[in-house]
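To begin, one chain is listed below as structure tokens, in the form predicted alone.
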Amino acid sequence: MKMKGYAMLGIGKTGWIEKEIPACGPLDAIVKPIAVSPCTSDVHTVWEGAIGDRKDMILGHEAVGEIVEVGALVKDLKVGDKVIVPAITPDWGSLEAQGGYSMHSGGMLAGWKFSNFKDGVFAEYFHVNEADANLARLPEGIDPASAVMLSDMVPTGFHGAELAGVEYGDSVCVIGIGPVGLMSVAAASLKGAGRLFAVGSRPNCVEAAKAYGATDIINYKNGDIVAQIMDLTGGKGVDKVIVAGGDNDTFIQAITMLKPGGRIGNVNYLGSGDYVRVPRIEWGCGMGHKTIAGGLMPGGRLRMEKLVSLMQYGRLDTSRLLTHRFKGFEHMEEALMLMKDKPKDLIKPVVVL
């Protein structure tokens, strides 16, 4: 049987076309899409060719959905479920699972598989590999909207704050306050910030991350951003940096605020360019402690469940994002289309089917 799907048809080139429903492995599953949301790396992707080419590639890798089939060795979910889909859904059996890394199961970015080297959520059905590993149950009275939000935004946002490793009273400033920003600034915040800054220029924006714990905002229309964070300070930098925005120059900026000792998140994908600069003097020579991680987020059940709690018990508001709410597959372009055009009242948009 045949199903519609929004694909990439090659660089710069996106459209609907028809597929073959996937088959169902016997530890998979099958998800029929309730809430959709397009994101940046769908738009690094499709206009930067960011990871090559690809020919007739459902994009698409944030969901919610309902579950259709399962495989026969699937034990905790059933035909009906509604449920979370991470964005991250590693092979758990990988030696790079078993030696923490679960996210480069396979190879290095490797458990990132919608819309890199397998077809994505944008689709009227998808698969899932390892159902019971992979996916989470969406708890009653979560908007699914809401909850699509913990499929890739939440979770790489709150991994920014891990890989910076933000303690209790440091000093943080997140760089770049779209929506996976705004997610590293309520993890930020959650993790026992004290000052916590936030660099962004969008008025939604720069509420939204008041809303979540930013305590100043920092525009870079008014100056360099480095100049205004040394000034606030006092000439001492701060302790912990998260990138979420910017480009690979955004390092030398993160790298000079930073105090000796501290730690840079990096959440940001850098899709085009060759090479990051690290300023030699500003990095100590090589010898400041200055130090620098980027990671994909991990993904799985136990992290989505996790997340989700954070959202039952009033911990999280993810609604703050969704800025614009389209009803109907139809507008699955438009919605695209708003991430490549990035409008200044936009945060986030999601499809509802």
Ligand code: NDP
Contents of the next structure:
Amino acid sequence: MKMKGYAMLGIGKTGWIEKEIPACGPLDAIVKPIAVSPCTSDVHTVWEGAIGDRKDMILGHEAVGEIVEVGALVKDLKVGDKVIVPAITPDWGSLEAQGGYSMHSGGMLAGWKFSNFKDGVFAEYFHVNEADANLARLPEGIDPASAVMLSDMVPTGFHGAELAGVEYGDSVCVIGIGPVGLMSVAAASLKGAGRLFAVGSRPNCVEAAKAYGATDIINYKNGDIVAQIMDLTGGKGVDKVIVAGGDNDTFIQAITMLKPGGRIGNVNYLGSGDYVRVPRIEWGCGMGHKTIAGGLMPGGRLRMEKLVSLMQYGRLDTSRLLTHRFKGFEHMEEALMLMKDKPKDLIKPVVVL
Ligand code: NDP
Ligand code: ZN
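Form predicted alone done; form predicted together with this ligand now:
Once more the chain from above appears, this time first in line as the rest of the complex follows.
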């Protein structure tokens, strides 16, 4: 049986295609989406060719859906269950997962399957490997559109704060306050950051950053962000930096604004260029104890269950990320183009089906 999906046809080209409905393995599930959201990563993939060419690959890795089929060995989930689908769906038996890096199960970044080397979620149906380990039930009372932010924006943004090792009272700078960076602001705030700088320019994002806990806003369009941070900190800099926007040269700024002993947590997807440069003097001539950690978000059920509990118990409200809501798959292209063009009033679009 055939289904429709919105696909990358080649670098720079997207459109609707028809494919076979995916088959369900014994540990797997087939899911019908209820709400999906396009991601800046889809834009890197299609228009920058960041992971190389892909032909007729269905896009999308952010979804909440309903299970329509489960494999014979699936224990905890059944047909009709509503589930949150993480963007990263590791192979939990792999050695990388056993080593604590499930997102790299099977090779670097290979826990990222949807819209990378397997069809994604912008389709009438999609396949989820290891359903018991990779899907979390959507709790009653949580809006599916808000819950889609748990697929990627929340776990990625929160991972930025984990990678930076934010501790009580730290001064933190979050560079980039699109939906990912906003969730880094929320995470740094929950982890107890003291002074919390947020770097961005879109007015909606700035307002959201304040609501999520930013104490100071830095507009990178108003001059060098390092100079602005140094000015505001009496020349000392910050304890931690989370990078969720900018480009390869943003690392030069992040290292420069960091205090000795500080950590950078990067979740930005560097879509082009060959090298990231480290400034020698500002890195303490190699002796500054300034650590750079960069990582793909962890996926899987346990993390989704923990993160959704933050929404259930009122500690995190993702609904303010949703600036553009659409009804029906016919709006998929419009929603993706918003992510590509980033109009001033955009934080994140969602398509409810
Ligand atoms: P957005 O494009 O919405 O946000 C980027 C932010 O960076 C904006 O606030 C933007 O400011 C700001 N910015 C742009 N240029 C600069 C600059 N030169 N200096 C400082 N800030 C700048 O992206 P998303 O929030 O959707 O995603 C952020 C990144 O995270 C993307 O690269 C995405 O692919 C990646 N990602 C990584 C994942 C992971 O697992 N590691 C998963 C998902 C996404 P302005 O307000 O002007 O727009
Ligand atoms: Zn994404």
